[in-house]
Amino acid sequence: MKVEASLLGQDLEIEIGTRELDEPGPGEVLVRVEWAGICGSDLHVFRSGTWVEYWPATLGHEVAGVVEAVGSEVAFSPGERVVLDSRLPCLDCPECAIDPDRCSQITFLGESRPGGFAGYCVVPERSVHRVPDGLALEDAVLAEPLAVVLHALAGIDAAPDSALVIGHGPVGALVQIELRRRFEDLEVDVAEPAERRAQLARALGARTTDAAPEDRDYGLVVDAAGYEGSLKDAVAAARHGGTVLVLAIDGRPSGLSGREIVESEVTLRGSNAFVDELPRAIELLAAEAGRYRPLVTGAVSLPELPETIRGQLASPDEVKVLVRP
């Protein structure tokens, strides 16, 4: 079937066109996309082409929609409202033989097969999760990025004495929201130079600065920015023995020396995607969608997506923009 889709060429130019989608095969589900979220990692791919395995690519891994059709041996039915797990395990490696959630060759929707910046997408049944009654799809689409943050914060069981979030894009904003949900008395500072993002951080209860402060020691520092040198700034902002959690994707040199890690005795931890947190994210959204809804600062149609992406690449000031194909 032919579907309207966003197409990213190898020259990294974006256009709206049509692409051919196969009908769902055994164990597959055709989903009519109602909402798709623009993620910071999408912007990284639009800028660099990293991870893409086919061209032209249709990105979009944060997807909420409605089952349109199913292949054989599928437990879903047309008309069911769903959100998608962005991860695509290979199902062929030794890790997958034990647990596909630990796949060493994992890829992601949009990068290895057409994703949600389109009218429809086809995914394996294991990627599909039902949306409970009462949860609007425009809220449910936040489940995937919320699962990323739940996974990142999984090891933080007690409130830190203070916290700094560097970067208030989609992930940084969700980190702030989730920290305050867990530890309502925790002071969370946010370093964010874009005024619109900083305004949201303040509305959610944070003190803001344009840059990571060097004159305060934080028990927890989250690098959700990924600018050149952000990791070094994060370590400098952490107190002796504090924790630095790295969520940003950036391949540039950090300028960080081993000596700085050793002498500060910080715990440096990265977090990639999620494991089994998506159902919990759906539960949280169903219970109190209003807590997370302020994250969404814009919505566009599919024809508006290329200009929106170009604007965000040039000057990111929105937090979470949703696309409604």
Second form
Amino acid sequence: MKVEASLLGQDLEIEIGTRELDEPGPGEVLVRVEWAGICGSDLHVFRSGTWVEYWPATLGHEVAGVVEAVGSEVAFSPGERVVLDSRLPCLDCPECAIDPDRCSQITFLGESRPGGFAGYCVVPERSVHRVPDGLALEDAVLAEPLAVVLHALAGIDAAPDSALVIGHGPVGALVQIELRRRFEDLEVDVAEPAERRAQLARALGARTTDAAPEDRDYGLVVDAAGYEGSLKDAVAAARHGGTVLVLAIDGRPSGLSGREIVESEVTLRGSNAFVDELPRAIELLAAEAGRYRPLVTGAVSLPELPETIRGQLASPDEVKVLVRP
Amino acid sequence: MNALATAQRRTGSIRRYQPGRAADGGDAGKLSSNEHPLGPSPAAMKAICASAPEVHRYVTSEELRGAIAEQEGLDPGRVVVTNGSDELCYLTAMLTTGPGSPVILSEPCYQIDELVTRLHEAEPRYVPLKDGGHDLDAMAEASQGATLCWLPTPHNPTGRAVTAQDLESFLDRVSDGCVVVLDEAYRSFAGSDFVADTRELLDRHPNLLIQRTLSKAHGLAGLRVGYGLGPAGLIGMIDAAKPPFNVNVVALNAALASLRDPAWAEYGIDLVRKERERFEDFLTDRGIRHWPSEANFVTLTVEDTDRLQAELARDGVAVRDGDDLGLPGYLRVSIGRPPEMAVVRGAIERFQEHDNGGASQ
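Can you swap the form predicted on its own for the form predicted in complex with the partner chain?
Following is the full complex, with the preceding chain placed first.
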């Protein structure tokens, strides 16, 4: 079937066109996309082409929609409202043989097969999660990035004495929201130079600064920015023995020396995507969607996507923008 | 005359207030009552929950009154806290009008203003709007001999606002004996040209009563908190006339928390302004007539409002029919969250694609 879709060429030009989509095969589900979220990693791919395995690519891995059709041996039915797991384990590696959540060759929807910046997409059944009644799809689409944050904050069961979030894009904002949900009285500071993002942080109760403070004050520092040197700034802001949580994907050298880590005795922890947190994210959204809604600062139609992406690449002031194909 | 006959006479000519409808299913919501797109602030919600142990007490509004006075740079004696700004409408009409009192209203007007005017058997003098805005020259002229003038700006149901300069000029011309109620329910959403300096305005015009609400920018519509700012004399009389515990303790605590944490309101206001601008640009591009709005809604007109409403309803969106607001042929669309507005734009595109009924007027 032909579907309207965003197409990213190898020259990194974005346009709206049509692409041929195979009918769902055995174990696959055709989903009519109602909402797709623009992720920071999408912007990275739009900028660099990294991770893409086919061209032209249709990105979009934060997807909520309705089952349109199913292949054989599928437990879903047309009409069911669903969100998608963005991860596509290879199901072939030794790790997958033990647990596909630990796949060493994992790829993501949109990068290895057409994703949600389109009218429809086809995904394996294991990627599909039902949305409970009462949870709007425009809210459910936040489940994927929320799962990323739940995974990142796993193990932080006691309130840190203080927290700093560097970068208040979608992930940074969700970290702030989650920290406040878990630890109501925790004061969260946010370092964010973009005014709209900083304004949201303040609205959610944070004190904000343009840049990360240099004082070693914070029991928990989250690097959700990924600018050149953000990791070094994060370590510098952590108090002796504090924890630095790295969520931003930045390939540049950090300039961080081993001495800085040794002498400050910080715990440095990375977190990549999520494992089994998507159902919990859906539960949280169903229970309290209003807590998470403020981070959605824009919504556009599919034809508006190329201009929106160009705007965001030039000036990243939005927090979460949703696409309605 | 018996009591029932009196009640019948007073209510016989009023139009019962019609609340906005809720959305019926779908993924987007209720855009029919100009409510806050995100709800109350986290601080307000915390205050609401923390208020439960206090509800056995009679609590006055003095603390909130003081906080508002401080925010406005006024003496607390020039502030009165009311159960929503609608209560202030009732109190003002009760105190300043009576059978046969001439009262100035734009036409169409805010429904509650008309309702309380008629309830007190006052005599409404309607001044038709000019292109959706108040005809201030005609209103000033009509004010001679009138006791009360209702002036909502930005105006509901059109969203048009009076500039600070025009307001000043109007107030200079209004008869001294006529109280002007400047209803600023939507002030927060207006551009700077349309926002007058409150203290200066009150100091210069002793017949001015400013009406505000925490229903819109603070998202506390369901709790009913409003307030009035005005000359100490009039405010004192309103204060004496109002019920002593007219605002409940939960609402008072939420209002205080919300005022003390303005970042939430500022974020919501910016969100509304951005989405409003985007929606107005969209309507202009599609050739759909609308009034330029300074409020948290946009009022538009198409040839077939029923069909557009049906198209919106398909996506679970309810807007306000102009028939409810004295504007037949119009729809008032509250500005919602970005996804809701994307749904509205999509429904309007479908409406226009179906046929050209609403495209170019």
